[in-house]
Each structure stands twice: as structure tokens, then as C-alpha cells.
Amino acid sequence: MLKHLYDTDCVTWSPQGKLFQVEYAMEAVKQGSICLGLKSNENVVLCSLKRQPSELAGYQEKQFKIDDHMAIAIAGLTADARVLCKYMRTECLEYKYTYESHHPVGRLVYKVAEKSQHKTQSGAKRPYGVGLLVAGIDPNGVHLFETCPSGNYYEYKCQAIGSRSQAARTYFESWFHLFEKSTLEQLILHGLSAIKKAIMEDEELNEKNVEVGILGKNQKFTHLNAQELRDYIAKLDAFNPNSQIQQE
């Protein structure tokens, strides 16, 4: 009961200095289908895990392109990722009428952070129930950023968030090392794998339920198709790590 004397609004702080409309928003990411990102020198993959309602509905999409340089994957409410990505859009759209090149990928993190907190300030407003994983890649390099709706965000080498992505995130602990210098097939086999370590036992990766966005220094933003997603996934069970070690 207590508990709830201080959660009618975000500007409320609680005897235990929580803002409980913002941890709430956090746990809407938590419980949201997982969703991962993980780069290298040359290329970034965003993987996610596609659910549908009932199965007389298709399959929720997990992954939106901003530009050609840069895509955003989701983990909680859709509906306010779709804000948060139309808004992302237009940043980029005036950014290229005014300036004749790509947003910079950190500068665009930074202002999305920026709308998120502001979310936070005003008892007559909610905080955003939604976390990104932002991939891009700019002058400065290859990136893989995450936002909170505390308005936090991080840049990573590699990161899973969503329904038991801790999984996914102990897969990372283990062969990070190796991302750096790895090719795209085995950046999409490693993130593949790490989707596969964090589903239920009785779910089964399909060209249905996962999603694959690639980007790369030479290559815009696209998505594995049906048949490719087919054929990566068959190549998971005889996929080893560790080979990529011997290799190298």
C-alpha cells in the first residue's frame, strides 16, 4: 500500500528516493521480447525475437530503419518506440536537408536520451516504456548505443535487452573478445546463437519469429530475408566459437 502514495506520478519521489513511474517504464523493457545488437570493426547486427498476440495475428516487428545509416531495434512498448523512431526520422531528415550529410550517430542518442528525461520532469506526463538498441555507423566509426526511459543511454560492443536477455548478455561475456574482428556471417551466427541460448526450451528459431537487420561501412541498413534467415539458421548447430579462435 504504501507503494502506492508515491506512483500516481514521476515526480514524486518515495522515502526510498525512487521515482516508481520510472521503474516502471524499465519494467516494461524487461518484459518485452529480447532484442540484441553486437558490432565489429566493419558491421553491426541488430537480432530480435518476434512475437504475435494470438495466432490469428501476424508477427510483431522489432526493427525500424531511421536512415540509411543507422536502425533501432525495441524491447516494450511499440507504440512509444514508433514516437521515439518518427521523431529520430525527422532529426535525420532536417539534419540532411540542412547540413548535406548523415546525423551523427551519438549526437542523435544523445537527444532521444534528452526526450526521454524530459518525460520525467512533468507529473502530467509518463515516461517512455521503452528501450532501444540504436545501431549506426558515422565518421567516427561503428556504433551500438542503448537508451533507457530514464533517459540513460550507453554506448556497447555488444548488448541484449528484453525477456531473458541475461542469457544472451552471459553468451556475450564469453566471446566479445572475438566480435571485433569477425565477419558478418559470424556477427549474425554469434547474435543468432545468443537469441537461440535465451528462448524457452520448447520455442524454435524460424525465418518467422527472428528478425535480422545488417548495416556496414560499405552497406545501408537492410534485413535478411526469409530464405537467408533460413540458411543461417541451419548453420547454427555446426557453428563453434571456438574455431573462430583457431582461425585468428
Second form
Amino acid sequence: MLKHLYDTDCVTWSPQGKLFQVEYAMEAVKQGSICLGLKSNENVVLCSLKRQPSELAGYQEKQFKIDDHMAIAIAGLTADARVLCKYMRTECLEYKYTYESHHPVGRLVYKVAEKSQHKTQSGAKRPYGVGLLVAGIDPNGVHLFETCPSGNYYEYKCQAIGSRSQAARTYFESWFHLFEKSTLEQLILHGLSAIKKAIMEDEELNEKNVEVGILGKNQKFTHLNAQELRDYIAKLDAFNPNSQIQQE
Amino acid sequence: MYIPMNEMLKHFKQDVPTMANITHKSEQWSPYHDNSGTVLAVGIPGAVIVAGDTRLSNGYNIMSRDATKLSQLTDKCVLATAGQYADFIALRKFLQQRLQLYEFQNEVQASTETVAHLLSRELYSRRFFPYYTFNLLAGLDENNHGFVYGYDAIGSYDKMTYGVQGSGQELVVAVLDNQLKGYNKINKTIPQTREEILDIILDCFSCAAERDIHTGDNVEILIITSAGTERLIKPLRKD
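Please move on to the form predicted in complex with its partner chain, as the form predicted alone is already shown.
Entire complex below, previous chain first.
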């Protein structure tokens, strides 16, 4: 396929009906380090692997609070993610100012998707190079959404994006039927187990390179601190999802 | 000579107002209403105590016996407002939104000094259609020492150790001058403990409720320390 003939800008279709620029933007998401999310009836947990550009540098944060009831995990171009994060925060603040209540999650994801789509239909713009996992809780329930550079968005029970996310998705396919009734602790352990499947052989999970954020119906978004992360990682080896089945 | 009746009457017009010639100038609509009530705040090392009555009035009527005049803006500071309730709500909403934005941008909550200055600038931004609010901003400074910032309607402010605003202001502030500073006292004993100061505050509100018709029902007290916020409600006269 002579891609280079049809991939100069967003306003050119390929004969197969593809917009290559948008597809290339989705590649940028796949290059980002893994982040995943999973939800139960009461909680949503976001786990991500933080990258360190060099030994001298700090670790790049991947999870951002949008409002008390909503947070995002990002994969892809961090600078683009910052723009979307600022937009989402501003929208939530305005909504709260006008209606004195939390912005419905699906509605905000829709707004982000609209914004993203707009960038795919112009000769002078490029799509956002970042995928978001949006975790949120509103009167409609507990939500986990994924947004794409293409402007599509999907709701999930659990999802992983970024590099080597297929390994985490495979783990989810085996165990997601347990998530609905899981406790918060079980959910966190499932999330960390899934991330463990996606790391390189010589890498190891520790409290520095892993980020876990939790949301609950009566719990504002918080990150687990270093000590809590150490405790959960220590429990990983002993964690056996089979025992959860026996409980039910 | 024929003179028309209205011409005749002009010569007999009375200067003295009688029922026939009194006209009432109708009161022009005002955007301002005073919902009254009293608020006060006292700062001591390690804590700040803010109190406000919960009565909302409109003229001689009571609109609510259960309306709060206090609003916690950050972990360390509380806004207490007397004046027009609608303007209090609007001001509080603005500050809550602006402070959440500050927290997103700076990754830390605003200090009490910062909030104080922000409030002053917001009030002055409405210099030519002011918020009808008389504010006290009470909070802990960087050393966890309690202070009170007092404001006028257009944002002039000053850092103090205690302050009073509202319809009972004149009644209460003189008592606090005497009790907390020892002004005009013969035996100058200054209260040191939180419990002593709480007692004085409750007494002040009881006194204000006795004489000021707009103060009463309940007094709501917030005590801010570095450990957190404590809330008390005590009853006051309901008449």
C-alpha cells in the first residue's frame, strides 16, 4: 500500500477508507507506557507504569485529578494530555459553578471526543496524540471510559492502553467477571497483577514506577502513597484470584 | 369677568399638607437587601474560632432560623459574612471555584494570606456595584497562628486578632475589646485558653441576641486548628 501518497494530512482519504494521520496518532498512544483501569460496583481503580527518561530524572506522572469525582490516566504525548486535562478541569469547574453538582462523566467524555474529532477534519490541525482512560462516578453509576485521538470513545468494565497493554487485557479477559463484586483491595491487586504482566523481564514493580489512583462512591479521588504501594506490591505474590471465586 | 375653576383653585392652593394634596414619592427599587445577623472571629496561637448566628432576616421578618453565614474555603481558613445573603452566596461560589483552580495550578492549597488578598481584589473589582457583604476571613497563617482579616464592602482589609461584622457589631465589638484586650478594665486578666474564649464568644452572642432583633435562633461555631475543623451549634433567643 502506497501509504505515503495519502498520509500527508487529515483531509485526505486513502482508497481503503482510512485517514492515515489519525491512525498514526493512535500509534503514538500505543507507544506510551501502559495504564489501565478497572471498576466494581462501588470503586474505580487506575494503575499506570511511570517512565523515567533517565536516571537523573523524575518519573512522569500519568494520572491527574479532574474533580473530586473524576480522574484520568494518560498514554501518549504528555503535552497533549495536559491540554485536555486543563480543558476537562475548566469544564468541571464551570459546571459546578452553574449547577452546584458534579459534571456527569459521560457528558464530559463526549465533549473531549468532540474536541478530538474537530482536529481530525482540518487541513491545518493535527489530532491529539494521547489516549485517556477516564474514571468517574456520578448518579448514573461507576464509569470507565477510553478516548482516542480519532474522537471515538467507549465505555469499559476494564481496559488497558499503551505499550504491551495486550498482556494486561488478556489478564482482564480471564478475571473481569469477578470485578463487579470485588472489594477495593481486590480491585487494586487485580490492577497491579495486570500491570505486572505487561512489564519487561528485567523490570520490577516498586513504589516509584507504579501509580495507583482510586475513586469510590464515598471517596474522592486519591493516589496511594508510597507506603501503601509497597504494602500492596508485597501482597501480589500471595494474591490468588481463584480464592475470590471460592468466596462466592 | 369669567375665571375658569382650575385658575381659581390655583390661588387657593394650601401650603399645609392635607389629605387632598399629599403625594407619596414611591420608593425606588433597590438591588440591595440587608439580611443582617452577626458574625465574629477570634484568632489565638494554634487555632481560630469563627462564629455566626443562623438567623436570616428581611426587614422585620425572619426568612430562616437555620441559614449558615460561615463557609470553609480551604483546610485552614473560613469566610464569615454579614450583609446580603445572595451576595454572600455569589461571593462564596466565586472563591470556591477560584481556589480549586489555584489548587490545580499550584498543586497546593492557597495560604490564608493569599485568600485574603484574593478576596480583597474580588470585592474591589465590583467597586461600582459592590457586593453588599461585610466579611471576616479567619484562618491559620504559615505558623499555625490564628488571625482574622476584616473587610469593608469594597475590599479594604486589615489583619487583626479578632473582628466582628453585622447588625450586632457595635454591641459585640466593645465587649471583645474589654474582654480580649483588657481595654477599660480594672483587673486586666486576658483569657488564654480556648475554653475561656469560647465562653466569651457565647456570651457575646447572647448579649447581641438580647438587644438586636436581627440576631438570634442559633449560633454556629467553627474551630479551625492544624488538626482539622470542629463544629458546634448552640441555641440563642428565638424572639
